[in-house]
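Listed next as structure tokens is one chain, alone, in the form predicted together with this ligand.
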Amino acid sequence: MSDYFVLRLHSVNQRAEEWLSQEAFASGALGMSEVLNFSQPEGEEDVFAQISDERTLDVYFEQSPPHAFLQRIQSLFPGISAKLTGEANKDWLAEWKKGFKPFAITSRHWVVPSWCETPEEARHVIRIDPGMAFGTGTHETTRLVARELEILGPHNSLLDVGTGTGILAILGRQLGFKKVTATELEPEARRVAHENFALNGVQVELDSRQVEDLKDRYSVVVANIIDGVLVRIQDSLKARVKPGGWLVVSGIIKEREQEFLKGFKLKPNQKWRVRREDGDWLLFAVQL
């Protein structure tokens, strides 16, 4: 009897990875990690190992992954090959935790895993226990939005759509936004966000409604969500921004920039005022 199952996926491109990072958890995955493929021709002394472009991911399940999930991978990403193995428990969560260390996410704010000591140089601390939610702060898109919030500076109100662990909402409060509201689709992520708000002693209203159903308007609205979703909910995102306020979106893979810009419509008198990149990822911001 296996303690857990590992679904090893080969030839995962960026789109597939982004899709998996959301859908795997919805299908009961406990975690996901990248298998780094280092290759070095035999007998060569080159100390710079070459990192392959195509990624291999391990997705962990407590039980065998649902058949429907495997079928969707196969039909959406036929290039991916998959192998499922059952493993004896070697406490991979503990292994993963060892690798998540405190780091500076802005010039003044540090992300400190809840199980780590606070480093002396950390002036403002965001304590995070990510559980199964997205938002350790190590992803490029989270970093991009965090830095943009720091640049925009504190405003009256902030709406964080798709808060995950709550990391950006916590940062918003620490930056001095007076009122911060967060929304999140996944109940498990909402539970994690609640815990992290309490852990940091910050007041954030976690609204369990969809952004489509919200009524208030905010000085700044941020949404770090896969670009297809951003395009789909664009009207609701724009409608939540106060006149003259900012809409900041990230989660856009560089290779899909043109599709995103075509799909996310701005009025003729509006234009994207900010475009930033970090690794393969983009952030855009517009003042409405």
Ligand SMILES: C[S@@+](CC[C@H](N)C(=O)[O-])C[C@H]1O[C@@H](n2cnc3c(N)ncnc32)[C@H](O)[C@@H]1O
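Form predicted together with this ligand done, so how does the form predicted alone look?
What follows is just the one chain, with no partners and no other molecules.
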């Protein structure tokens, strides 16, 4: 038995959309939404909706829509194709949680969701509750940075640019960094990061400013961001590294490696000391 019904309508022009916005609700619809396609230009962090003259719409009903309503659509707009499906109500957060299991992010550190038991083999635990913020630690780029921080070992200070849920900042404290600062612009992510810092009992300074606005310098600076953004903010990242310190960048897609290396400029006496890959993603590190 279905809890609600979704009527998907393809090839809806502007005139049909205006008619549907009135007639659908008069026929008992609960709501209506547009099905959008998205694109992300190479090297950009922004995602853009692709708008066309003909739309795809989803119309929601508590009960199967009246047959007369469907007949009117076909009569007035024969170019529209329609498909009706019944759906069951789900707790989508609960469904997502089922798939988020504890995992090793380094050889010694495990990320364990706050609702899961700690595995016996986990020597060090990072408790995490992502909420609505980005970053569970499962992505290859996060694993690359985590493993590199473990290899570098503890230093005096660490800056995590764009911390998300705070996993790398928490790891830095657990690895023994004396001072850890994290930046995050998105308010919901900052809220979640604060909660995760408290959940793990670690002290991290969370800054809401752009990296360009920071003044302090750090022994290690990590930035797990898409490659085009890394190139754009490279001067600010380099400026935050103490002399002799390390800059670790991840989020570079392997097929764009040469483009990244051309765009991210190092001084003649500097060279990338580390190149690591995981799947389709790369990490680079340089001592400045």
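Computed from a predicted model, the values in this text were never measured in an experiment. Between two forms, the rigid core is defined as the largest C-alpha subset superposing within 1.5 Å. Residue numbers count along the first chain shown, from 1.
Once both forms are fitted on their core, a CA shift of 2 Å or more is seen for residue 65 between the two forms.
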